[in-house]
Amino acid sequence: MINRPRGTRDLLLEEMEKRKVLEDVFRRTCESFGYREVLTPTFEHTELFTERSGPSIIDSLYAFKDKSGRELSLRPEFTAPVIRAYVEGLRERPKPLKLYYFGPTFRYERPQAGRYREFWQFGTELIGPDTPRADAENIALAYECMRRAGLEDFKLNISHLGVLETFFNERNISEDAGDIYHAIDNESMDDIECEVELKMELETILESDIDKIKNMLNDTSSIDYLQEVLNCLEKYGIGSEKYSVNFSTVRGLDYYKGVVFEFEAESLGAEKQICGGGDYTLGDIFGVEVSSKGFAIGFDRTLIALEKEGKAGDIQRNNCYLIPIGEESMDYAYEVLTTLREDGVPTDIEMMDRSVGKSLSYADRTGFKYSILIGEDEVKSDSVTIKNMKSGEQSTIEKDTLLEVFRQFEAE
């Protein structure tokens, strides 16, 4: 037998039903923001992902020739791809302009909990505007796609790069500032080698609020900059109390800077971080000097915490199986199917000649909210018998208020 690959998942019928759910959600979400859609390439040239983050990612990637020699790999993200796409087909476009990707990504890593060799990710681009407003935006659209999904156990962290460069610069630390934060990423500040006194001072840094952290710097600057964005935070009713301002959040990645932020569902335990974004370059890749901000967030582990807040998989299906009895019913049956599907209304059409009894069945143990009987009485009648799948009730009504009696439906 020829199993799936290692890594990867079969997305199965209630399962697809719920991403397409939180999909929906996000997508909404963001369309109220005035963001739209795009979509880039499964595939790039390997030298987009290796030119800021250097040959070593290629361990990571899935990466391959193609028939004529070229550099190919999987994207293992949408950041620069998207940005790749700008640069190519929207660069002239007014400012900001405001974007939304969902898709499969491809990393190949060792696969754990939440953690597979393709997976989904879903976010946004925000190019063009470089301004405390700007920042703020993208924190709460980010929040907003979490609430409207009805997460309700995560934490957001935010920070500004800019502190620990600040710090690092004002004590001379240069060599090794890209080794501390790979330190503090990954939570190992035993690994951090440096004078003692300036590892506690970067322990206070870490675990310090603004006010004190305002008396440790000189240049206050990026530290002004992020109260400002805390401060427009406010105005879209996230509080301090909905955050927290946390230095230690760095972003594993090296074209960030300026603010960034996180957000964690505490319940996935190890893994889990859920989304994260903030402030980047990646323009100067391609000569260009433009302002991006945004953020992604992984799709598979955020239905993960949902349903371990019991939040995911309420499919509403106002959908409905019809079921002829007789062949002299055939005909209407199939009159009323049409009136349906045109309407809108997900129906099936028993087709496997089964009695009632077991066509029922089916119709409960698949999912179906109505069923919808048609027999001679209901041709002589031109009505139909409606049963709720859920209740066992059932009605007979004429078939010509079917389409009204549904929307009723709908409503409640």
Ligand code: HAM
Given for the second form:
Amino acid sequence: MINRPRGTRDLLLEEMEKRKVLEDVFRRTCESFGYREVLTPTFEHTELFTERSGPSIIDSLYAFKDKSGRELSLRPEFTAPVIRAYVEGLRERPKPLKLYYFGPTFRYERPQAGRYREFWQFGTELIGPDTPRADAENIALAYECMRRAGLEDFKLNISHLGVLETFFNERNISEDAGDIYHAIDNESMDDIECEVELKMELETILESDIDKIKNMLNDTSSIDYLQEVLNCLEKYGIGSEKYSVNFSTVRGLDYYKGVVFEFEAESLGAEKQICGGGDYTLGDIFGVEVSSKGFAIGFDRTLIALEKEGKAGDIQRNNCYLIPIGEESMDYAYEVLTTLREDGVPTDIEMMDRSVGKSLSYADRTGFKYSILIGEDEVKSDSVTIKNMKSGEQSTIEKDTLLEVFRQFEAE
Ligand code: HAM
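For the form predicted in complex with the ligand instead of the form predicted on its own, what are the coordinates?
Entire complex below, previous chain first.
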């Protein structure tokens, strides 16, 4: 038996339908913010990902050589590819450029609940403006995606990487900063080796609010910038009760520089981060100077979180199963089938010549909302018999009124 590769999933029937509902919510939300869709290739030159992060990232890449010896990798994320696509094809467009994307991404990680080797990201990149209002728009869109999806039990942490950077610079410890960021990101503060006093100060900063930190730094420009972003978030209805300012949010990827943020769904346990993003620099690897901010939602994890809250939407389908009774009703049944399908009503027809009882049982088990029975009587009287599969109610109506009746069902 050949099985699925480790860390991958088959997305089947009901799950696929729930995904479509969520995808649609995210798409409509992005479009309501003026974003437009892009899609980049599934694989890129490996260099695109190692350029900023260094060769160590290769361990988590699906990297391979093609038949001509090119070093390629399946995309582990969309940000670097989208900036590459911007440089190659969208540079001349007026700014701001607001892009969104949805697709599978690949990371060679140790699989566990909520962590896969193939997973889907729904994300955005906002290219051009470098203002607090642009950071606020970025965060507000991510927040709105979660809100419109119906997720309630989540935390939003916001930070500015410049705050820690200023702290390190003012204490002349910038050289060790990389290790410290790493320890903060992995929540392993005990591993940090530095003077006790400094460590206590660092712990204070990681736990403090904006006002307290202002007194610990000489250069307050990053804090002031963050404050402006937060003030602007108010205008979107995202007040301070909806997020935490948390300076231990440092993000794992190497390209971030300014305001960063993460959404967490507590219900997910270890792999609880459902979205991450912020302000970053990547254009410079192509010799282009351009401001960029974005985020990516972990689509699979968000869906699990929604399921846990009972909010993963089912497609409300008024679908029906057509059951022709006897060979004589076949032409008439196919006429009805075509009429319904052309009107967009999802309709299927019995093809296995089963008895009416067995056909109805199949319609019931498969989740059809209605069955339509067409026998000799219906053909003679130009009618159809509709059975509501849930209530069991059955009525015979004129064939010409069928579409009207379905529209009424839809409105109910
Ligand atoms: P990231 O935090 O690496 O950011 O990934 C974004 C989201 O993808 C995470 O918050 C998580 O929900 C999901 N995710 C990551 N790895 C896995 C996995 N192995 N299995 C399931 N879900 C996973 C980025 O990728 C940045 N490109 C985001 C960004 C866009 N920043 C600016 N623009």
